[in-house]
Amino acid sequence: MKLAMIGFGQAGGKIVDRFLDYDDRTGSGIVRAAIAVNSAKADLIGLDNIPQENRVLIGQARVKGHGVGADNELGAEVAEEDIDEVQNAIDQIPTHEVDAFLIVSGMGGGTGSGGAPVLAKHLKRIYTIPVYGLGVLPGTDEGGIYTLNAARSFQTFVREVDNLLVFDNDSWRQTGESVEGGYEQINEEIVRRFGILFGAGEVGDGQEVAESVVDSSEIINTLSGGGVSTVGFASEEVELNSGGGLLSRFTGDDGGGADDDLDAANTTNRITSLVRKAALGRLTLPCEIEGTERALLVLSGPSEYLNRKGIERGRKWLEEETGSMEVRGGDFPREEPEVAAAILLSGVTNVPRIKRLQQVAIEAQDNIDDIQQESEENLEELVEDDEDELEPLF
């Protein structure tokens, strides 16, 4: 799938920057164009891979390149005011070569959480190709203002995009990690999962064509209907044998001329196990998979270890677990030392994290209102006391 990626805000810019690095390392060809938008000049300077001409600084008249300070209402305002600056960069994209836009944003800060929904609405008004969002939820330990921002942004973002893919930092931060190290690892996890998902069907020169192709239309159809999506992922390493061919724990082949039927059955079982692990393990947004509206299964790895029977059995298992009749599946041959299963679950509804986020945001808003009212009352008392003690000037 060919994407025009737009990183909005600090987190969004870093993730898109990492996608370009992934594209370069793997030759996946996902990113047809990449743009970074921010109100903080320093964040744009810190990017490594996005071309200078595709780094757009907004809000200069309001915040003079210093960012919006986690104020997502201000982030939305500067995005609306400077939308033409962003459009000028988008105009350079050959949109006839692009399957969809993907707006990537952290949902807890100011610029991205405020501006990304504004851009999504703008793009959907102008273009006919899908506009997707990839939103990153802040950890619950990052503070009340970030939770409140995320709750506000989520409600708006999911309404403005054709589908919102969500990654929850809370599920991925490791205890004892430094903040910078934690986010580096999280960004790599995001890119790896979505890279395999969106990379399916993109065949370069000399690459094998999949037996059961997953092309961009399969992904678009799975994401159709809107709502919220999550991605599951599981992988198992493969090894090189001394003869130069691929042997693997995955197939159970010990190089001793084991029966082909036994190997095929073993491979089928291993693929099914990998699919189960991907769906029931750590999703990008933890949720109950029962009730999922649509799903897509992509099995990637060396073609000799991707059998159709295993993929079909995994697809049927997903149908049973989700209760959905719209479960697509296919393979993605890659000469990488692993077999991986990526599962896109679209239209999920039973998401405890989102429910908690909304509840915490309501409580945070009530606290803010109480504090503001108390502050106004204290100020009035302070002014009245001063008036009693001071002689008037006139």
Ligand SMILES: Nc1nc2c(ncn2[C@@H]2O[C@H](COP(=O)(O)OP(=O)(O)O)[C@@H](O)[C@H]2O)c(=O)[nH]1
The other form holds:
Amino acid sequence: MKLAMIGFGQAGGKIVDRFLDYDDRTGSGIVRAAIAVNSAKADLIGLDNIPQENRVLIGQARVKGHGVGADNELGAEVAEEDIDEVQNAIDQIPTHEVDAFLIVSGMGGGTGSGGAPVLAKHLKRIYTIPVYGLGVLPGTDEGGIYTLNAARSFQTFVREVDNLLVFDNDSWRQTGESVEGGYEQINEEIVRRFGILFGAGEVGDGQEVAESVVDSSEIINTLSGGGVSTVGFASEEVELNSGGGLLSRFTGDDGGGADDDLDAANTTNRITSLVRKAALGRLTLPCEIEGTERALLVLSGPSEYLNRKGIERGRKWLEEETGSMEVRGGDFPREEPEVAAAILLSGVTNVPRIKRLQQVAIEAQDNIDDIQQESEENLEELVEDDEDELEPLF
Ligand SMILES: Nc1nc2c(ncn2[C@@H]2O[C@H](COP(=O)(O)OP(=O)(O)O)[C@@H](O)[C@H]2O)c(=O)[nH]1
Ligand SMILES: [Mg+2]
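Since the one above is the form predicted alone, can you give the form predicted together with this ligand too?
Now the complete complex, all chains and molecules, led by this one.
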């Protein structure tokens, strides 16, 4: 499917920048337009692939291009004040050629954390196409303010978008690596997973049409209904059959019927085991997959390595594991030397990380309430004291 991607803040901009690179490398054609929005000029300059005219600096009057620090309330304010500048950039893209918006943002900082939900609300009001969010949660070692920002932004973001796809930096941290080097790998993982998923609905004219190809509406239907989504992924290297794969099977060049049966069984087994690995391995947001509302299974690879039986078995297995009545599945033929299973789990309910974040948000709210309560009590005491003092007069 074709997306208009808007990277909000530093992480958001960098990830959208990587999506453009991915599109270039793989010819997947999912990025119809790419925009970066930031209050920090240096972050916009640091991008490689997003066109200069699509880099929007907001909040200049307030922070003079220096960013908002990790102040996400200020981030939300400057986004609201300068929403017209963002809209001007969006006006330049042919939205009639776009299937959905994808707003990408790190949720622990200031600009993206505060601004992404503001933009989502704005776009929802103006456009009828879906507005999705890709929210990146901070590592727990980043510190309290990042967690608190994420807790607050998450609640707002999930409410404003049609679906919030989540990637949790915390479960993807690699030890013994510099943070920057670590982010590069993490960002590559993000674009690969979401790239295959969104790319599935974008089979070009020249490409082979698969037996049961996934299309954009299946992705949109899986994401409809809202909530939080996570993505599982597993792949296995295979040899590209340069001799034209299918043809040699029809002509019987590669042996007899017994071999073909063996091939078919291997293909089916490879697919079902990849589906299990993808669902039970590391998800972009770790969670219990049981209780998932809707799911989409995408099997990508050279078409001679894909078959309907494997995908159907994988789909059935996912239905059992998730308890969902709405599991879609299909293929995404690509001439890459690997078979990959990407699984979109939409409307997940049992997510420990989110429960902890909600707790943080509640505690922060309680603290604010406590402080207010305290000041109210102080006020009352003052008034009572006044009354005490006043009493003798009467
Ligand atoms: N995955 C990923 N996360 C990042 C990257 N850069 C920053 N982050 C995360 O995003 C959060 C927000 O940082 P940043 O995007 O710089 O904040 P902002 O510019 O104020 O929106 C941080 O707390 C990190 O958890 C990146 O390149 N990749
Ligand atoms: Mg930053």
